[in-house]
Structures are given as structure tokens and as C-alpha cells.
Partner chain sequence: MSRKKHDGDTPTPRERFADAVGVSKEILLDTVLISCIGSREVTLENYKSILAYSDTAIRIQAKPRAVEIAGKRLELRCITKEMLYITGRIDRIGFLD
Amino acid sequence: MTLEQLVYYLKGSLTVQADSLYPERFLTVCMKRNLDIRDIRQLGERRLCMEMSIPAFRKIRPVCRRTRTRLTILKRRGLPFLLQRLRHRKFAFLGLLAAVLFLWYTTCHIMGITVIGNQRINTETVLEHLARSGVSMGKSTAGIDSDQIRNRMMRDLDQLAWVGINVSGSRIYVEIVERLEKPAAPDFSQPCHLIASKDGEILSIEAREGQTMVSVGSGVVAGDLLVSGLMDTDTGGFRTVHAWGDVYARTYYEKTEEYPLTFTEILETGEEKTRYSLKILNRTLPLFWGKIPYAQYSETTETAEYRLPLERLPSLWITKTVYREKYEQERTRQVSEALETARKELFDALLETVPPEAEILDRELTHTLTEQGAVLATARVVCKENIAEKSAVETEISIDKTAVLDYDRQKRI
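Requested model, single chain only, the form predicted alone:
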């Protein structure tokens, strides 16, 4: 709708049919009197169709008498006619008033906040800092100072490299650029040892600085000294260094669980109920009544955002929750079935505890039968990983200097 069409709609207009013996004379008189007439179409030799404003229609009666023209109203359109029709319909008028108020509110208040570009910074954290600056759902869009909000967020969030805040209609777009994390360089000025972070069997030693205190094939426990930061000198004294390097060991991760051969299994009946809820402007409206008709059930929830093309209208979040009925059933299984379940559950649990940089060498599953009629399963994951961990010389580790000397002399021999 163009601006001219909008003005005509607000003022109101009429589509009329003019039957005249002298249509050219009728149009000439209308133009001389500056009557608001447009979209003139000739339907026949003596018939015209046109649109005119309400004030022009009120002034055209003398023109019709003078030119012997008969006017027929074909259509009325515009806001004045709509209000006239709603004059005796109170509820329709109240609905129209509510719609106007709603449009006014959504035009002047924040209807949505979109955060883009963040990977390490949580979206909820960004929204929390925006709320401290007065930018949240339902707040007025008047007086938003993007520079002030940007400076405050840059001061409060160390991970931010840059943040842009753009106001488009009643929606706020926040663009995040995160700061690149530089790996911390080791401080070689601080003397330290390398100790074992966990139990294991030494596979290889790559000590770049410091005195090696273990050998390949030896077993260590957590806290044992691997590479010492104390080294002897040619004059018989000692000097402290920053021990660093990699010490790879064979490590073990174990988990034991009992799996009874007779157990209670929870199954689904196939019955399910779906419930919806609507969220708008931080208000959640349930679209259902009553309670869940199941004693035992599981639920899955999905939330989807729906946005209209207009920026000034709020987003709608529709949450779909599916409740599935469940029941308990006594079951008996074979030892092979219990071991298959144990293999999946135990190894999945162990792999969550294994560090991502560790190399998995082997997987083992052993079991025994208990007197209670259950399978006692033990899963083991064998890994190769770097167990060297730094420890300050002054505070955490105190060793016998004579032992360091003796170990060094034996190596030289």
C-alpha cells in the first residue's frame, strides 16, 4: 500500500457510477470546482466510473443537477465506513481497539533479541548482561544507547573482542566477536618438577630439561617424581631448572557393575499425549487443560520459534511436549544378553572419563557369576597418555638431593 492509498483509506473514499447526457461537461465542472476525483473510467457513451473522497461527494449534488447527472454509489471503503459499521458492535470495536493497542505496544517495545557469532560465550550470559543495561524483552526501544551498552559489555566480559548492537524496528540484533585465546607460554624462570598425575607403566620418556628419575617399564603411582628440577653442577653443588617434557605411560580405566539376570524392565505401551504451550514476551501460556493421564511416562520437549515478516511483531515460541506411557515388566535374560548390555553401558561410561588426547590401546571385559544370580562385569580401557604434571620445587615436592646424585652417577656408569 502506497502513502497515497493509505491517506485515502484513512479519509474514506467512494466508488461511484455517473450516468449523464453530457459526461464531458460533468467532468469539466468537477475540475473547475476542484473536486477530489480520480481513477476515471468510461463504461459507455454516457456512463463513467470514478473514485471520489467523502468531502467531494458532499459538494457534487449541485453539479449533478446542473449537468443532469445521476450518481450511484457502487462501493464504500475506508476507515470512516468501518467505524460506522462497528458503531453498534461493541465487542468488534473493543477487538479493533485491542489490536491497535497491541500494534502500538509492539512498535515501541523490544519484541525479540537475536544473538549471533557467539561460540564460547553462552547466549544466556549475553542476555543477562544486556538486561543489566536495560535491554530485555518488553522494554521500551526509546533511549537505547548502543555505544554505552557496548562499552559496558566489553568491560564486563573479558572474552569479548567486539560487540555490535543494531536496532531494527522492535528487534535487537547483537553480533558477537570473541577474543582469540592464546596458549599460555610456559614460564621457564620458575623451577619445577614433573610428577605423575596418575598411576601407570612408563612407556617412553621425552625429557627436554631436568633430571630423569624413572626408566621405561617401571611402574609409578600418582605423585611420584618423574623428572626432577634439581640438577648437579660440575663444582658439586646443585642448580634448579624448569623441568619440562613428556612422559607417556600405559594407564588403565576400570568400571564394575552388577547386572542381575532377573530384572524389571520399563517398556512403552505405545500410548502418548501431546501438549502445546505458547510463549510470548517471557510469558508462557499453556494450551491444554487437565493432568497427564499416565502414572509412569517419559517426556520429550521441542521448542520452535515462529517469526512474522514484520520486525515490529514479537516472536512466538511454541513448545511441543510428548508424554509416552510406560509400564514395568519382570524379565529374565541370558548371561550373553547381560554381557552385551554391560559392554555397551560400561564402555560408554568409561570413554566419557578418558581424556580426548589419550590413545586407546585395548579394551577388555571380564565377568563373574555371583551367588545371587547376577553377572558382575568389569570393563577396562588401556590407554597411552602423557602423565607428566608440573609441580613447583619450593612448595610441593621435597626430595633427597643425595638420592638425585646417586641416581645420576649410576646412569653415568
The other form holds:
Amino acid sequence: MTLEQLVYYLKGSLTVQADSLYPERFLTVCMKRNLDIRDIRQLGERRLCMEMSIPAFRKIRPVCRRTRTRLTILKRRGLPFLLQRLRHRKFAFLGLLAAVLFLWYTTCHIMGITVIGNQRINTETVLEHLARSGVSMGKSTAGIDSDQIRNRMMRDLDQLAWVGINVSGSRIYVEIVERLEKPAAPDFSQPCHLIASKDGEILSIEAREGQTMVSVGSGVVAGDLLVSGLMDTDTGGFRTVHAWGDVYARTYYEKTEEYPLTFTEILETGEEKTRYSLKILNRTLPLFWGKIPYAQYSETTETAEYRLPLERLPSLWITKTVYREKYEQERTRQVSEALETARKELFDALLETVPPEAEILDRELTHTLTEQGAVLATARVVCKENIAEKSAVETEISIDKTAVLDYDRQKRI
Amino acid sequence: MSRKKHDGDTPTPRERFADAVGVSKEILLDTVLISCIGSREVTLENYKSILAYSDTAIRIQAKPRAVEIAGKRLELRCITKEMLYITGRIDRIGFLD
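With the form predicted alone already on screen, would you show the form predicted in complex with its partner chain?
Entire complex below, previous chain first.
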């Protein structure tokens, strides 16, 4: 549509048919009166078809009378006629108004805040600080002073190294760069012992400072002194040191559980119901009625975010919850089946308690049958790990400097 | 003393004056100005009235003589007091006596 056509559409125009004995005379009079007619086509010897503006049509009656022309409107075109047709359709206008208002609201207000780059700082904390500066969902995007908000957040949040606030449409992107965490250097100024944090069998000792109190192969219980911070040597004399080093020991993790051979199993009936709910601008709208019709059920929830490529529109979250009906059933099982279940469950539970830095050396599963007809299964995980733990030296204890430590005595012998 | 009628073959004194002072002749002489864009569009400025109109020939009263535009599928696309804009396949433009 050209600009000229758009102007004609907005002003409105009519297609009229003029029947006259002298069409040329009609055209000349129209021209003399400066009436806005265009696109004149000849349909017959005494018939013309033309486009005419609404003001021209209002003035054409005397011209028709004078030139004995009969006008017939063939078509009405343009915005004024459309509005006239729609003037009784109030709800259409209300809908249009609501759409315009919705568009205005979603365009000029914050519809989403995306925080990126934060690892130690909680997203909720960032949002809370933004809210203090007037940046929260639904607030106007006009007048957001990024520099001011940045300065305020840098002042309030110690862990922040840099923060960037970008307004893209009606979505705010907050990019966070956190301060680098300073590695904690061991404090060698205070004297300390190394004690056992767990029971175990010593595999190797790498004492970098302090007096070793145990030997490889000996067993220790939690709290035993491994490397002492009190040293008394012939050359250096008595002194307190910051004992440090690694003491690796074989440790054991055990878990025992009873698995009855006759038990109640919870099974799915195969019946399931799916319920959906919408979430937009922190408001949840359930798309279902009534309660879950199952007495026993399990549920799984999936949430998906839907966003249009337009930044100005808020995200829509659709939550899909599937409810699966369950029932209880008495059943019996063989010992081997119970052991399989025990192996899976017990080792899974044990591996959660094993520290990630520990090296797993072995896994064992032993079982006995009880008189009640159950399998008593014991799972054991053997690990190699550093059990040295620092413990402060009581500096005020009275030390008999003449006493000889056991280790020194053994060494001298 | 009676004014001598101009034969139309030689420039009138007004035309000579317009040439001398460098003024647009259609304004000074009040004559028709015909502009063609190829053989598809023709614009007439400073005309008087429409004498005849059909899709094969359009006759226009103008000064000094009436103009006839002949062709096929002729259309008056725009008509104002000062200007006529005609489109179609234009075969001939001539002046009538």
C-alpha cells in the first residue's frame, strides 16, 4: 500500500458510477468546482466509474442536478466506513482497548528479571536489592537509572565485584561478577595437633611438621592423637609447633538393614491423571477443577518456560503434574531377590555418606537369615582417606620438660 | 486601425517577449503544457475543460487550440483544476482546429 493509498484509506473513499448524457460536462463541472475525483474509467458510452472522496461526494449533488447525472454508489472503502459499521459492536471496541492497554502495560513495565553470573550470591538476594532500588516485576521501566542501582548494589553487597544492569525491552538483565574468593591459607602461627577424625587403620603418614605419634598399620579411633604439636628434641629443645600433614587410613562405612521375605509392595495401577497450571508474573492459574481422585498416588512435576522472541512479553510457565495411582500388595520374595534390593539400596545410601575425596578400595555385602524370615544385610565400603584433623594445643598445660615422649624413648632404644 | 490576426506559423510578440525575458511561456501566454512520460502517461496543465471523453480518445479544450489524445484503454487518473493526468496506451497527441 502506497502512502497515497493509505491517506485515501484513512480519509475514506467511494467508488461511484455516473450515468449522464454528457459525461464530459459532468467532469468539467467537477473540475471547475475542484472536487476530488480520480481513477475515471469509461464503462459505456454514457457511463463513467470513478473514485471520489467523502467531502467531494457531499458537494456533488448540485453538480448532478445541473448536468443531469445519476450517481450510484458501488463501493464504500476506508476507515470512516469501517468505524461506522463497528459502532454498535461495543465489545469489539472494548477488546481492542484492552489489547492496546495490555500492549502498553507489557511494553512499559518490567515483565522479567534475569540474573546471570551469580554463584555464591543468592538470586533472591540480588532481586531483593533490586527491589530496594525500585526494580521489581510490574514496575515501570521508565526512569531506571542503571548507574545509581549499580552503585547502590556495589555498596551493599560485599561479594560483588561488578554488576551490569541492562534493560532490553521490558526484561531486565542483571549480569553479576563476583569477587574472587581468597584461598584460605593455613594459619601456622597457632600450635595444633593432628587427631583422627574417624576410626581406621593407618596406611601412610606424611607429617610435614610435628611429632608423629602413630605408626603405619596401627589402628586408631576417632580423637586419637596422630601428629603432636608438642616437640621436644635433643637439639631444638621443647617447643610447640603447628602440626600439619596428611594421614591416610583405611576407613569403613557400614549400613545394616532388614529385608523381610514377605513384604508389602507399592505398585502402580496404570491409572494416571495429568493436571496443568499456568504461571505468569508470579501468579499461578490452575487449569483444572476438583481433587485428585486417588487415595494413594505419586506425582511428578515438570515446568517448562515459554517465551516469545519479543523481549517485551513476560514468560509463561506451564507446569505439568502427573498423578499416578498406587496400591499396596502383599508378596514374597527369594533371598537372592532381597539381596539384590539390599545391594542396590544399601550401597546407594552408603556412597552418599562417603566423602568425595575418599578413594573406594572395596565393597562387601554380607547377610544372615533371621528367625522372623527376613534377610539381615550388611553392606560395607572400604575407603582410603585422609583422617587428619586439626586440634588446638592447650598452651596453658604444664609441661614437664624432663619427661621423655614415648616415641623418643622408642627411638633412643 | 484593426489588429492584424496572427497566422500561427510565426512567434507572436508575446512569445518573443517571453523568450527575451526568459519567463515560462505557459504562464505568460496562458497556454497548455503537455508532458509525456513514454507512451503510457501524459499530463496536461493549464487546460480549460473536457470536450469529449472515451477510452480511445480524449478531447480537451485548451488554449490556443483543443488537444486530442488518442490511444487505447485511456483513463483519467487524476483531474484537478490545473492538471489532467491520463494513463493508457497513447498513440497520438494532436491539436484540433
